[in-house]
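Encoded as structure tokens, the following chain is the form predicted on its own, with no partner shown.
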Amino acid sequence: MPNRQVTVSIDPESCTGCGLCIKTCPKQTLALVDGKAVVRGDESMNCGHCAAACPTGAVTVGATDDKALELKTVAVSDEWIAPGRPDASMVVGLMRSRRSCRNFRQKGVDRQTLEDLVRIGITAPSGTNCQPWAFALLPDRETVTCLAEKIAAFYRRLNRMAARAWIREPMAWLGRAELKNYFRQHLATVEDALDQWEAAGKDPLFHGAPAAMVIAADNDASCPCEDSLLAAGNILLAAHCMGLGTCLIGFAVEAIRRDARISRWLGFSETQTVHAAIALGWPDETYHRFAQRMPPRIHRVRP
């Protein structure tokens, strides 16, 4: 369970009594007494908007922590950007210039760098500030080939089950048709990458990428899973403006829930399940121009 518990401290001396802190409060921790900002509430999010809004920094949140999101790999200006000051076409532009990359160098990437996305990260939001996210980094060939191999093992079983018709039939008639959904689409590709695996030795599953980040969230958040895959949009963006290449690794993410044995292996507990999977390393590709995409679809809701 996120942690409630309220954690806020003013300092009557450098409190000016402006209310921003308050105006800005989800949980109504704080109220204005006698022109001061005190805690009234007996709940916080300790999500600090409080802290950030505050102009003279009285305002202390004890469950955050200042060096949770120090980098050692970036220089970062403490300024905050208002809404409104950054170049949206540069945005934009680095949004449509990020690619999945399925070529990767053998240079290995450096773990300081693999921790400072994982801070990156975390920048992101999350339902009711639950923050529920755990990272398991692999930081080297070795370890990420670990990974593929027991992700390949999975599918090896899968694909042995899948293929008995005496098996997936009589599930799809009492309703659970996913054994049958997948022999049908996903089967004999599958069983083509396992080939290449071992026979061809290709990595169709990360790439050949040297490093790997899979993204877990605890179970009881809000939720865990668009809180996952929103840290994991802002690592896919950050590694681009730091030279890398990434891809989001679906099929490892799904054989991963399926075999808690592989998730107890990258670290994470039982009320962790993981939503997101990512080859990391530096890219042996390059693009000349945006890629398309096809037209969006729009709903326009009237009263």
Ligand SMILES: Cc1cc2nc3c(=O)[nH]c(=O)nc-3n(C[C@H](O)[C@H](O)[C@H](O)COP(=O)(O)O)c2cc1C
The other form holds:
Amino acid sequence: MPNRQVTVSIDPESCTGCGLCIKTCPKQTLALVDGKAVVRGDESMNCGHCAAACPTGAVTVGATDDKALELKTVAVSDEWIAPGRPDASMVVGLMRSRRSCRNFRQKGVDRQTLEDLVRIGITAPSGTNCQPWAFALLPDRETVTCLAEKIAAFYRRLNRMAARAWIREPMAWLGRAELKNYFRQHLATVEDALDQWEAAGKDPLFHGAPAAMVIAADNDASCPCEDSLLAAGNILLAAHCMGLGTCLIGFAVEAIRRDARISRWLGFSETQTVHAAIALGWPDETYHRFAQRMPPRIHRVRP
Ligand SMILES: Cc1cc2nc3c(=O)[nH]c(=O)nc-3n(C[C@H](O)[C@H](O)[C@H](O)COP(=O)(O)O)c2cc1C
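Next, give the form predicted together with this ligand, keeping in mind that what was shown is the form predicted on its own.
The complete assembly is shown below, putting the previous chain first.
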């Protein structure tokens, strides 16, 4: 459950009564009394907007931790960058240039870099500021291979089951067509991937990545899936800036969600669900231009 307890405190000595903390508070936790900001509400989102808006640093939010966003491998200024100030061409150029990487050099990614990516991930917004994320870091090829093996075992079992018409057909009649759909759409590709893994020693799942990260969220959060994918989006872009290649691995997410043993092995509890898996490493590929997209479908809505 999100922490709604009020942990805001205001130093009356430094408060100038400008009211900026009250203006930015989404919950009416604060009020202006006798020219000073004071805590009035009995609920807080602990979003830290009040502390960030205060010109004199009079507001502190106990639930937040100054060290939570501290990075070890990237130098970042503490300065808030106002809308309109960042170089849009740089940001858009970065978004266009990030690619799903499927060729990695066999060089490890150090743990601090992975932890910094987590800290960058959690700068993402989250529904009602739940911050429901949990991250499993797989810092070396051996651990990634161990996860890939568990996922391969899951798909071997699934393929055996889906191949049996006497299981998948009655299930479809009973309104559970997932196995039949899997049989039609994915069985052959997954079988081929398993052959590559077993016979040719190739890794078509994590593409031979030397590291990986799995993101889960608490099920009782308001938007656990969205929160996880927003954190993942931040991580993909930041990783590109740090020279790392990334690839989201949907096939891994599916297996981890359906096999609780893998989720537990990753350190997640029964009350958490995995929403993203990212293969990570130093890329062994370059591009000469950014990839194009299909035209977007835009609806112009009128009153
Ligand atoms: C939710 C999701 C799941 C994905 N799963 C896989 C996957 O299992 N294996 C893979 O190689 N790529 C996977 N991708 C990468 C997509 O294939 C890739 O994003 C898409 O082709 C566009 O290319 P780009 O990321 O380079 O822009 C996934 C992407 C998303 C968003």
